[in-house]
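As a starting point, one isolated chain is supplied in structure tokens, in the form predicted alone.
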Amino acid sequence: MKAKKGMWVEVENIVLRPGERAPHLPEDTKRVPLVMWVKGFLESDVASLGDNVKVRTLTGRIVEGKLVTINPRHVHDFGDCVEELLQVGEEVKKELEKVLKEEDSDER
């Protein structure tokens, strides 16, 4: 699939090669790049996976990179369930509802 302009796309670009990395990384970290992924619009007439491309983002911003995603998805999350969390957050709730009754009752 090619893409055209004005199109949504992703660009990624390498910021630093492994041997670029900091030091005081883990090793399994410094081993590899670190890679920055960008959306936006494709700003070239056409252009297929794999090209350099230039792409204007939703702030305005130019930003060069290689082409990878056309049309890409919003794909995030907030991760795997925390049964402490849910826990916390019904005792914190009844807590609140005690609270908020003490001060109605205190008000009249």
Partner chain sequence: MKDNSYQAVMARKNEIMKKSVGIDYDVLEYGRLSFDYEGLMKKVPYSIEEIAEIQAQTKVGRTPLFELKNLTSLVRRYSPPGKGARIFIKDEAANCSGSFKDRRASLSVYHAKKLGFKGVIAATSGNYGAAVAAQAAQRGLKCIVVQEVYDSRKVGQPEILEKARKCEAYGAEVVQLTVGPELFYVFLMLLEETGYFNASLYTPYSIAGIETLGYELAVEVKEREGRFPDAVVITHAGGGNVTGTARGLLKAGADKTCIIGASVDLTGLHMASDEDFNKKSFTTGHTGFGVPFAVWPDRSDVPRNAARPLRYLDRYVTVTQGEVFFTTEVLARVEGLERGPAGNTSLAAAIALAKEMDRDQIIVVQETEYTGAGKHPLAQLSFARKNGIEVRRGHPSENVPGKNIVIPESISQLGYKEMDLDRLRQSYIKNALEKAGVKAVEKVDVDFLSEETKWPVDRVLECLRDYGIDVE
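The form predicted in complex with its partner chain, contrasted with the form predicted alone above:
There are no partners or other molecules in what follows, just the one chain.
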């Protein structure tokens, strides 16, 4: 897919390569680069994924980077059903019914 000027896209940049990272990092973090992603409106007329492009961000900054996503989607969601939590809900509901009944009869 090609991106056209003005489309909402995401660009990627390597900020620090593994050898350039801060001292005192855990080994697993030291081994990988520090990567940055920024979204904005594409400045160039057309571009393909992987091209080096410029974008205009929501604050109006111009940021250069590798085009990695066109029209990026928010992928987070409400997850799968977690049975363990459903069980908790059902259990406390039953307990509450009992408590409320007792309180009712105390009042009478």
